[in-house]
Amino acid sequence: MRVSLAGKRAIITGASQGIGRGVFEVFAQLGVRCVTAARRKNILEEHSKEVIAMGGIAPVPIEVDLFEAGAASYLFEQAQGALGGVDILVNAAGRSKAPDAPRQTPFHHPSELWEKELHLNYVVLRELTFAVLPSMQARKFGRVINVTGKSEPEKLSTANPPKAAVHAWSKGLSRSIAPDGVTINQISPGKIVSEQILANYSAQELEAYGKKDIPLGRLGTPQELGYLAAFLASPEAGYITGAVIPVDGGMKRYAF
């Protein structure tokens, strides 16, 4: 089976690197028109040319910064006058850490460093997939992706409670949004390959990590969740929504 994506009309934001870049490759082989959003335009430039070298449609790349004021508005904007529309939304944007930077968040980790990771990886996806759902309702299609985490903490850490909030509010936003012909899931990733994975970790401690504890044996690479992400974006997976999938390899302990 071969997706249907030709000609349909995405945004992706966290474009610039790993999981956001790695979907954009698999869009733009299908046909997808993408606009790649991300900080960093000259990276976002860059890789559109390889991109297109490798006979992938050319993206519009669009520089913003998530923690903006109105950064969602604008984004949309910019894609609306790009694209004339957008059928798919990818949430992929993640806050890359310092090398020096923590592993485990401490027990007094101050407000202000919970609020922004609760900013970007909830509040402003929130506000991005709003801004598109009008637009894909009236068309009685649309995709909403959200690359998220676990929900089943395993030490403390600012990242879980805006992901699980994502996971809870998408479930019930599902049930609205479903009439209209409208999907939103979510994508779960495991260890996935990355720049901030390859700066917070040696080559060597990934490869204990993944022998240890991913039954694959190793990490995953970003393209290997386009896939995924490609599929839910199709309109061969209108049956599927409120959804929560991981792609990690096996590495997920629970049942449910």
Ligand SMILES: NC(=O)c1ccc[n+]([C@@H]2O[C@H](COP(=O)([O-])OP(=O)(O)OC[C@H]3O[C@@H](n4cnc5c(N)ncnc54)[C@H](OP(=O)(O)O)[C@@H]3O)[C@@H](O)[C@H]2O)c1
Given for the second form:
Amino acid sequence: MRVSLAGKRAIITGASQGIGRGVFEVFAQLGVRCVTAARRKNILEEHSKEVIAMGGIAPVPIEVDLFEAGAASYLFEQAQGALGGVDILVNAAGRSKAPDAPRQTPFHHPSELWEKELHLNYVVLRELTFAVLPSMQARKFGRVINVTGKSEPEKLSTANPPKAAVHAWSKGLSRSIAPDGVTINQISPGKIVSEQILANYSAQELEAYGKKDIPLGRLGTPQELGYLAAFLASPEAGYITGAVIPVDGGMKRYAF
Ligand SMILES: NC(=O)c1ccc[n+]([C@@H]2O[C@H](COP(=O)([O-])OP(=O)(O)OC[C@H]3O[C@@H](n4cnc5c(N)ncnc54)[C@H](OP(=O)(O)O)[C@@H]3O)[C@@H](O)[C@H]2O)c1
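Next up, the form predicted together with the named molecule in place of the form predicted on its own?
Up next: the whole complex, starting with the chain shown before.
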């Protein structure tokens, strides 16, 4: 089987690091024309050169701070102008090394910091999705892929509510957009090597974690998640929508 992605046009948020970056690497090798978005444009540009040198399709890096008002429509308009349309949206932006988002959220964490997490991981993701949807529906093809998280919280964390919100919201949305050939799915990472993970855990912690908590014995790579994103983005995955699919080395404990 092959995935027919050559010539498709994608926006990938969070593309300067970690999972978004890995998704971009896989997409570029498969011939997808990508807008890569993040705040650190210098990293996007450097990485573009590496991917082009490896035979990947040149992306269009766009600097955007998704916390800024109007960021979603700005990014969509930039992508529309650069690519002439958007077939695929991958929402992979997340909070990187934020000092106000500790690994374990304290009980009395300020309300505005809970909302900040919700804003980036759900509100902006939703706004961007609604920006791209009308043209996807008109063309009778579209793919939205949200990088979320596992639904088995082990501790209090600001990261969990936005992921649950995305899962519930997208399930409802999937039913409305299915007749137009547009799918929306979630990839739920277990522990994938990324800037965020490397900032929060020492190398020894990660090795021990892999051995103890991940049946496959190690953390995943961003590209390993990117392969599933590529399949979900392809026409061949047209019968999959409203799903939450883990890429976690077997880490999820429960069958349902
Ligand atoms: N890695 C894992 O094991 C894991 C596990 C569960 C869930 N997740 C989820 O997966 C997603 C990606 O995580 P990751 O591990 O790949 O994180 P990461 O390595 O820290 O990358 C985060 C990306 O988001 C971008 N970003 C952050 N704030 C932004 C803003 N205000 N505006 C625009 N871009 C912004 C960053 O780019 P700039 O800093 O350049 O803007 C970076 O490219 C997150 O939602 C995370 O919660 C990851």
